[in-house]
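Only one chain comes next, encoded as structure tokens, the form predicted on its own.
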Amino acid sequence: MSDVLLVAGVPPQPGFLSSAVHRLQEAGARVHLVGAVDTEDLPADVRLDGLCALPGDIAKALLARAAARATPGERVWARIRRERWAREQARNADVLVALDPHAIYTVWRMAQRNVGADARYGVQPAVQAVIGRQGTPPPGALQRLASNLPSRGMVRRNLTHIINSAPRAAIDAVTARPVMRSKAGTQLWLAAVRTPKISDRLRTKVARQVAKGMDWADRPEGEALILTATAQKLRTPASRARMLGDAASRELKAGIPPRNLNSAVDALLAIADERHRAGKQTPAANLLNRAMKLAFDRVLHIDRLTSPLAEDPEGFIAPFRNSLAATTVAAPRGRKQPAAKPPTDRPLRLLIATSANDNFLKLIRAHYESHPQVEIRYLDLAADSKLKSVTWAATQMLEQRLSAEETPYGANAEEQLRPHLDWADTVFVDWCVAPAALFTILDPGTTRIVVRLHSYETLSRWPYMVDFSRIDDLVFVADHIKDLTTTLVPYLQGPDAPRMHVLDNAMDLGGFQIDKPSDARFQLGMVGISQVAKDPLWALEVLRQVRRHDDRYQLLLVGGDMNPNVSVASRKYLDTLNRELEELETVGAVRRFGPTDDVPKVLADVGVILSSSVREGCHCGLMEGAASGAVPVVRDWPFFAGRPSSARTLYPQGWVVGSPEEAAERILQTTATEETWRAAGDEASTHALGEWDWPVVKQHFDRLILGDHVI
């Protein structure tokens, strides 16, 4: 005779319970019951072999504050597991039976402990299990509920019933965290979402519920797998594209490069093109924007030590070059008339525009504010609510560019921006991001437009939303940034491309000339460690290399830490960095200074300045260190290494190294004696001041902004 343990997550109907007990007893079982049972409602004809009655609300009750996010199934288990009688019966039972969806999770947990028991959902499967055990050996692990909860066959037969009859209860019960963390749980639901002959609506509903369970279980890769499998079965291309986009988004949110990114981007672009051809520009803009945000997410390009834009720039951007919607957005529209020549009877009216980021504008602003030939205005597009609302409205920008006629957004942008364009002779837009896209949505009239692109923008979607035919001059901070950008943006190689210039950042390096103490020779320094791209772990390896020869060498880190809330990828890198720093700080090899307003003072103690980055525009911190007389040691930035323009073409021969070992060798050679160290530092300072100091660089800016302008 078999022992059966029935588990009730909610009070069973009396008639149902009576029938269940009788059928199991007729099959030759002793029947025990635990769970939500109202003893007053028990049918008189039911003769149980054991009973543990619990309150009827156990699926709703929060047993502890930590259970606030628990599913009903988890709450039932949390209550039943406290009962000693229930634990003993579960260990000794031959068949474990969930009477309702809320009980499934409890039976699954019991089956993990009682590996020889059959575990079933529902009365008929339980009766079959009892009959099947008569004269046969106990089932193995693959027959337990832990491996097939519920069975794939049952899912296929009863999917519509499960979802429609009790959607939240049923799905919550079989998507509890431990189930979804198991390989069996994933395989079960992969089978469910691939079930043939069900509607897209129902398949999508199941996938969303299961994805939520994967989210609860902290399994973004499983969530993406479920959503991708669902997308492959959807009949509607638009639904398929959105589901693939959701799958990629979940992995990006978790800091994981999506496995099916290309499929998601291609599908979204295909539907965007279809909507655009049909004249439905609003949905086309939404789909295109989503494809762009996925393709240019910071997890792929900013918060990693590599990027597909560095590995295969043309291959990565190809889907956008082949998309009708994307090429329509970026197509040159030109200007009705060329920019006017600078006035000769009054000062040049210069409008400097940015959005909340003036980090590289302070010297430029101060120079032209005191310049007798310039009348200047400064426009922070983030400081005015109306301008801010049109600046960062990416979807509406795209819709305007896709539309043959002016949209309400375009009219609003015209109203907000035209007075500034009408006043200015020249507009200087810093950063080729949303403000650059905004200024080129409008025909600038006779106003000259100058845009400066640093390096971040090349890894973003914004250059593909800018009409470069309406820009007169495009400024880059380095040749390698210019090369990569022109490779990625085909319109910069066409007849409507703007004039292109390379101008160094405006830096006041004169204030960094410092007399260094003798012991600074053994002090390595890094200025700026707030991004993964700075890769301070590389610098720590250099430090270890030199300390093998002389433990007087130390590393001084200047600047704020990475923000762990920017992305999961940043947080993971920071966790690794902090572990390694803790070890080195313990032995006095590393000192952290944090943010400072007096960088020259800190650099007084630095004898070797490091650039350990994987990519840079020009690396101002390194240039400041060189100006201070520290010996520069520059990693051959991997994003650009081996290209015609790179760190090796930006800096003097000898500064750039290819590995931590080469870096250590340069440090040990140049700091071997105080005389060699000071000589190398003086040479670096002379070069920095002669090439990058503001008195030199401002002449280049005057030629760009003023040209031959004379009052």
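Numbering follows the first chain given and starts at 1. Take the two forms, find the largest set of C-alpha atoms that superpose within 1.5 Å, and that set is the rigid core. The structure presented is a predicted model; accordingly, all values stated were derived computationally and were not measured. Compared with the form predicted in complex with the partner chain:
- After superposition on the rigid core, the Cα atom of Lys516 is displaced by less than 2 Å between these two forms.
- After superposing the rigid core, the Cα of Lys482 is displaced by less than 2 Å between these two forms.
- With the core held fixed, Gly690 shows a CA shift below 2 Å between these two forms.
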Second form
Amino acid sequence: MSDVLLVAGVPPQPGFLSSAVHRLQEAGARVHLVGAVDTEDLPADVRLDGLCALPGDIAKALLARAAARATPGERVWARIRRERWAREQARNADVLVALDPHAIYTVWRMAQRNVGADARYGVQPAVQAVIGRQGTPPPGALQRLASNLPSRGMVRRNLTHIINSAPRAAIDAVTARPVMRSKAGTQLWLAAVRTPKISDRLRTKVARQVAKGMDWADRPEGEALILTATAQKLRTPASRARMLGDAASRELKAGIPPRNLNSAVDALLAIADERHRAGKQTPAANLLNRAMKLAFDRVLHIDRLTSPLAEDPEGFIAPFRNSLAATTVAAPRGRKQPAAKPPTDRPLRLLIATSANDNFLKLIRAHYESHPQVEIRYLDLAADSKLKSVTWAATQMLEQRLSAEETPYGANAEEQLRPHLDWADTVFVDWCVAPAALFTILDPGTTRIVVRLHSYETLSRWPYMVDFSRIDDLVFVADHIKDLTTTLVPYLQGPDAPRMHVLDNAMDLGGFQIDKPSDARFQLGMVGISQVAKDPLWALEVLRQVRRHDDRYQLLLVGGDMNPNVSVASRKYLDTLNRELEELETVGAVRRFGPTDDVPKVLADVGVILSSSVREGCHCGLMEGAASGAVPVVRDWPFFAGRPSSARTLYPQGWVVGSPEEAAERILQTTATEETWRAAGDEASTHALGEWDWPVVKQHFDRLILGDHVI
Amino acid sequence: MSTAIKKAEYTPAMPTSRELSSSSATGRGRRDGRPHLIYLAIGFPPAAKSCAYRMRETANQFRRIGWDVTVVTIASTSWERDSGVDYSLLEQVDPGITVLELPLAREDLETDIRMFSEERALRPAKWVTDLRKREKRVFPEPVFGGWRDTIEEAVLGLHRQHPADLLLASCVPYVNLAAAWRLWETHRVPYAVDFRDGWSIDVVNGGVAFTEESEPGVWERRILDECQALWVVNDPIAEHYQDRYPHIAERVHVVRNGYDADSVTTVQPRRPDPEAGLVFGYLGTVNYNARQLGAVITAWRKARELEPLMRNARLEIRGHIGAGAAREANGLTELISTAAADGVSFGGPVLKAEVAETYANWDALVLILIGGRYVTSGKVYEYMATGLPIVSVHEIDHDASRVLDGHPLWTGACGLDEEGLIDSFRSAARMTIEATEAERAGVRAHAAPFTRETLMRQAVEQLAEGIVRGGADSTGVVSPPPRPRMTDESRQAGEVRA
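Switching from the form predicted on its own: structure of the form predicted in complex with the partner chain?
Next comes the full complex, this chain leading.
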């Protein structure tokens, strides 16, 4: 049976559609329809096998201003291609049918990619195509490939001709999905892009087209392979660097760590240096930004269980340290005047700045808003469009830092920020990302600048765009984060480094003290599973270990699921996790609670709180669990394990374990009896409240913010 | 006769005119003394076109009188995208006829989107407009102008292989005329033209299609000046040409389409059964406009309400609708489908071999025709020969009216007048019940002189006679033949109309 995809650029007349569908179904086809359809006018006797009904005016509607000159056919295609269902049907259809002139272009485009399908204009030709297919076995992948694949020699010989004379149709045909999915297809195009004695322009053109085909075929690694192979043949270093960068970008976009990341970063930095030396700061900034974005993409560091930054921080950062442009950006400008001492005749003017994320600021703000010695202002840089535009402007920031003179961006940043700096005695910038870079673009005058770095910032590019010489106090949430940051930013190890502090996050832990029922003893809990780095599989292993001894142990997972689309690693991880969870949920060993606003209530039923992460700054969920009286069991976070500072130095001895077996042992030991369990829990709670509760931590903050300032 | 036709091989590398000059022209190089006709008949079977019957009969008649006949048409597959093919039409083709199929097809009717350029896919209407312009630059005829070189070269090649005594160009397409002229210019092979409906006359709307000074006008005059004969299908068209080109008036002949006897020989009127439902039928190319069809459906609907005999009546429309992408899927099919509840249906084309059987299942016929006094559909003769009542839906001043005038089971023409059409349907319904066998037989007898075989035999014999006579001229240049005499039979056919 053939699958037919009807495409409508304008709503088909009901009788016509009814007749078309019947005739095709009588000919033995499954009939699907996408496009302009007035569903209210669909005849009752039409039984489509699939329908994606779009507005009737898709041939007229503009999706973007740029589409003003688009033909009706292009508008229809632009709209239909957005529909995942339509793309899927287009790929699988045996016969693609344009029902009207405006639908022709869409079918034409679909047919370029689905080379095995018949592409027809009109119903009767479609019926003939369906009948013509009867009795013919569907072509296998190899057959399709063979019928569409030119010889390697032909491609090499005729490359110029193919590209210049028959551009889209020819290339589209030989970059079709089955071709691109095959090893032979990849080899063919690798040979083509390596053809000697052709211009960079032509080679680039071919590579881009082939890469597009790979993209359509969902083969980002093939796409990167083609672009990398092409780059190696390009004569112009700048073109080579850009193409290597493109190759790496495609892989990252697909969630894959690039194979040639180092080459791409090195090449981009080399050209950035060259441009910088030549006084061309705009392209230099662009290239440097690209190199940074590649090197610090979250696919490499956040959305997987390991990171090259954690494994070899200095080695990873070395190309930037060797780059003139990158070191110019990082070079300390210093400040003309030191920060003034806090005023004694009036309250301290404290500006707390962040960009949208105020998760860890609420208690701090509340505290200082009611503090008699502080006049506070809160600045959300994301809430004001002008401020937002200068905050997340990495390339312009880099250009400013690379330039000897003030750039228009620098002037704009000055204009936007100076009034705030002039007002404040102290600026507290939360998160060492764009806001910190922005505030240190400017000489703060006599205003004191305090920046807090939580954790993930160390895995981002932003610390390399911050001028630490303009920061007076740098706050970390844990020693191991401070250690990693100072390793990555050499300036922080020098004599002019800002004062560095380790202050625990502001948490109201008193609210977590709720009596636990006895059966909570066997209830393990974990708060936060939305990232791969939380590694809940480790927790499942711990659960299995303890259940071998006593199947009363259960695990409660609190929090939203992880997003499978951020990286291949995430997707694979989630697949595995779901498989294992399904098995454990079936026997009632695991429950998923989902996101909640009432964590204290949930934790009341948890007897053992786990931290299974591969990295953390300070694990708030664990701390909250400990405060609630749950027994803490903390994995020695692998990112920092064995270093001078790690989970073992952050938490009391005994809480931290090196393996699931050790974790199981600690759980079995501490929960052996209700007494031992309650005793261990009380001890943990006492520690948590004594160390991390806000009444304690706020004193540290007062010391940081106010010092000995007394009116 | 069998369906196995003899096919000539088309080779793109055709001989030059210099090479050909050594071969003789008229009457020279005959095989076994048989004269040779090159018949440009694009639409020859198996094309499922109305002109196919006339072409088939023409070629058969030349064979009958001992001519070698080479038909030049386009590849059978090219008709797939046009109005379709009907291989049963080949059954009546004389097996001695050689057919040369040229690798030509209407680009504008291409429905395989894979064959489209991106530009065509993006702007299909503009692409067709540009195509028309390109075609007209080659020969002043949109749609077919671009075929000129291929047809010319093919004709020259055929003449080299088998010298022709006569070329007969059946138009449409008019680009055939360029090939006729080329052969005449280079080898003085005489030619005749079967215009059927005429070129410089707009047969649908009436009036002149183009002036004498225009490019097609110049072509038409040039061609007709030298032609042996010009065939047209009815008197009004003949008069147009005789008025426009008085110097060739004697060479203009009315060669009516007629009907194929085998299409109606087996029609045995069924017993009308109003309770089960009278069946009205239309058979032919559905080339009329929506307004005309709309009027038919409206009148049909009301007639069914008013006429007890029509309470369960059905109207079956059979034939070809549309071409290319719009084949069997245009506004007319949509209109028909909206009247399904009123017993109106479209049943698709009918194979030639099944025409008689189709008529046999109907009680009355509906003759829907475009145009006016210059149009005579071939169907009118066939309809008449069935002996069934006929409802006319066409202009009052239509050539079909002249053909049908006096037909006892004809309801008369009233244009698109709604009341008139309602009355026509009701009258026809009554006729189905009331008509006597004698009346039906009388009608069939009146139609008898219009068999295609009869009409074409006369025309072909006259044309051939002139050529054979002219071929004896030692100069090799053929003079335009004298006006063919009217035979008694053709006079009789004319008298039936009166």
